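There is one chain below, alone, in structure tokens, taken in the form predicted on its own.
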Amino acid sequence: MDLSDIQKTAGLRTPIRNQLFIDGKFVDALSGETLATLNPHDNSVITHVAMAGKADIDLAVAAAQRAFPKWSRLPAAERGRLLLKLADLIEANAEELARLESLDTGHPLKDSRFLDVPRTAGCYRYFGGMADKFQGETIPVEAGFLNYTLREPVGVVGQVVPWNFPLMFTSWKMAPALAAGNCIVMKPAEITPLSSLKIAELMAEAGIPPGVVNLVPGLGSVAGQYIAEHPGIAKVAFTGSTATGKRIVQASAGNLKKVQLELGGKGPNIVFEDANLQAAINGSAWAIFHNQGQACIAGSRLVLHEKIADAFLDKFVPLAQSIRLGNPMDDATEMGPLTSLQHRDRVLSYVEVARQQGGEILTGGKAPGGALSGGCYVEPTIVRAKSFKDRVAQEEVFGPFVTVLTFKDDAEAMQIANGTDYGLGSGLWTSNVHRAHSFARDIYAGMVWINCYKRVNPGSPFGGVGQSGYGREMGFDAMREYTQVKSVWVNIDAQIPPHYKR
């Protein structure tokens, strides 16, 4: 394999995998079928994937029920030793890994080098090292008998991941997956599946047996599909939209697969009257403009106290406006395009939803000009809408879009952040100590941040409430979503049960 002149300039050293991942091997899809993958800096082609079928994914399945009988059973040290080897693998090959995610995804190379490389081998090594520590229960009960919990692993896990974070949200749901002994049927996403395909290949190179791990880049109408209906997947686990969410749970219905869902957020990030003005228009910046916006936990509903509005927009506009666009791959780039052209497009749709209902566009709101009108860029944009009941604040735009509402006092700020299907995550900004631990207790959300934006971590639960899922990523809670408990009872005197007494 030839290194394209695209992976040149990319200062790529490797060649691109663009094929499924089974059994241990790359492998062409059966029907021969492949899809373009985008740069989505100027919509150029990087290369050619191969689309998984049915046919593809029946073999995955296949080759990890083969594999699971041995992986569940290889002692949980040795499972844990495999992902460190493999997190030590990602950082020996951190910048090939973060030149890719960049070239893929429109990431900018110092998020990617400095975010999204570093998360990725800390969520396998920390799994790793939680691999042998993760333990079943004793129970007391009546005399004369020993009760005792096995925490065993689910069996084949289908995994979907999203294109926003696709390095690091595919080691959010393997590591955990693997260190408890699980078998996987992967789909990235079909537009940016590259760095996943990668890890495949550093897997190998870490000596993670054939099978236990599989990817197959598809369409998520057809692949997607059937990973989730597939009777010999025992759980599907998904990020990604909520209208896809219950597609998945209504598919997994055939088997009663166990089923995880991350989905779709709307995150209210609340600026009080006493917050640290110029620490929250930093970290309100952060919370909407980082990776473009595409995260599901984005601050994309600033929520101001009427008092201060004015003074924090005076600074947080020009802020935005300062914000440099432009190629991911170079240096001094802060923002980079979106990742595709029918997102960009679906972004920019919300500017005009938001002056129909008479929202005024303070910054942003169109694609900028010039050297990057070929690709899929969005200026940052900051909506004032009217209520929080626009479209604007209640639908998920998921880009550089910010809606700006105000609210009066403490209540009317709860009905604000509460006035969404959504719950995933949310942010609010206090030196009010009461103010701060009865505002975390009473949202509507599974996550909750004070005095900071988006913080996450490998032993930190992450996922939602109502629209945005169920289940957790991340922390011991990841452990018991890849396990299930069994209970083992022992007659430790002997006893005939007195009812049988002959």
Ligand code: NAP
Second form
Amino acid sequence: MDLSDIQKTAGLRTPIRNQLFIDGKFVDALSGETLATLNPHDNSVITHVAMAGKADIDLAVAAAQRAFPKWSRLPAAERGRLLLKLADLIEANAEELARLESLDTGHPLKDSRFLDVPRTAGCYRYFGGMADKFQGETIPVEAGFLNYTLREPVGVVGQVVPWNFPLMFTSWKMAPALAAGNCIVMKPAEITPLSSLKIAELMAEAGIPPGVVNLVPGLGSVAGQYIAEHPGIAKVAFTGSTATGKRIVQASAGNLKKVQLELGGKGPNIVFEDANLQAAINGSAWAIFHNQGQACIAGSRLVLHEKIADAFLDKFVPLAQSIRLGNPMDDATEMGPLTSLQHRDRVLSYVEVARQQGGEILTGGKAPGGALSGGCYVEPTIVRAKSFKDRVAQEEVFGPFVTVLTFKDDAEAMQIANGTDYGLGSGLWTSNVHRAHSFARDIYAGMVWINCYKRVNPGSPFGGVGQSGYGREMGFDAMREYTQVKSVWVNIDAQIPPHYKR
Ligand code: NAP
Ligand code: MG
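Next block, the form predicted in complex with this ligand, ref. the form predicted on its own:
Below: every chain and molecule of the assembly, starting with the one above.
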């Protein structure tokens, strides 16, 4: 395969994979259909990727079912060794993966290099190490009996991921599933399939057997929906919007699949009057503007104590204005484009929504002109809302768009924090230790960051409550999600049951 011009310009050294990955081989879709994947910097076509239909997914499920008996019975340490090898290969191909991810998603190369790729390698390494450390229990039961539990893999798992962190989210889902002995059929997002296909190539190189992992890029409404419905799939793990999550739950009912959902959020990021203001300003910018705000855990509601609100905004607004927007492939770029034009337009539509409810646009609110006008860019946007009930304070915008709200006292801060249907990430900035921990206790959320924001680690549980979904990724919790418990009873004293004595 020759390198295309677009690849050469992007500094890629190896051919881009653009086929389905089924049973250890890259293949075209049976229908021959493809989908274009675009570079969000200028909306040029990077490549056309095979588009899986139902028949392709049937083949992927069958391959996974064939691979399962051997893979699930492989010594756990051996599965772990293969994941550790994959982590090494990811590091050996770090620059290639970073460039591919930036080209396909718009993540600034700086972020892909220092966050997405190392976190991906770190995730496979963590769960590679975990594979032979996750164990069942022995339970103290009545005399003469031994009771123990086995943690068994669920079987063939379907995984459906969104476009905002394709490389990272693929690892969050695949690493624990594989460590626990499951086989996988995964659908990447339609607009960002490239990095996960590269990972499939590296998995084959690492020696992960054919059929253990299958990748079926395609449409959500077809391929995603069919994975959720498929009777041969025992569990479906999904990251994406709350609306799609609900569809998945319904589709999964046919064979009562185990379901895990990581859905949307509207993270409250609360700054109290006793906070270290500079730390809170920088942390709040990171909370919302990293990855162009396309993060479920983004601190998209900036909740300021009224005493410090002006001083905070006096520095926060110019900081947002100084963020360097540009081509993600440039080393200096701090903010790239959003991942699609359709999504950019959706984000911009919220500027009008804000205005209609009396919101004040403090900065941004439009697409930049000039050299960036052909891409999916949005200026860092700060909106001051009138009420925490306004739409821009309730609905997930999923862009570089932060809604500012103010409060008078702790009770009002808590009312605002818990005043949405979501419950995913949340943060607070304070020097009062009582306040910090009482808020951590009372916030309705899956994650709380105190004097920091958006920290993630493969050992720390990640997930939400309420409309943000259920189940946890990362850590021992992820291994629990990807296994089921079997309870085994042994009559060790060879007792004859006392019942029906004759
Ligand atoms: P989305 O539209 O729900 O799509 C997510 C994935 O689901 C994509 O692969 C999509 O395919 C697929 N899909 C669409 N319709 C489907 C159906 N009927 N059945 C099965 N799969 C289907 O979400 P998005 O807009 O791409 O992603 C942004 C959302 O993800 C935000 O709400 C964000 O908060 C959430 N998110 C949550 C977390 C978390 O951990 N809680 C993390 C990141 C993002 P296509 O690509 O073809 O559309
Ligand atoms: Mg793309």
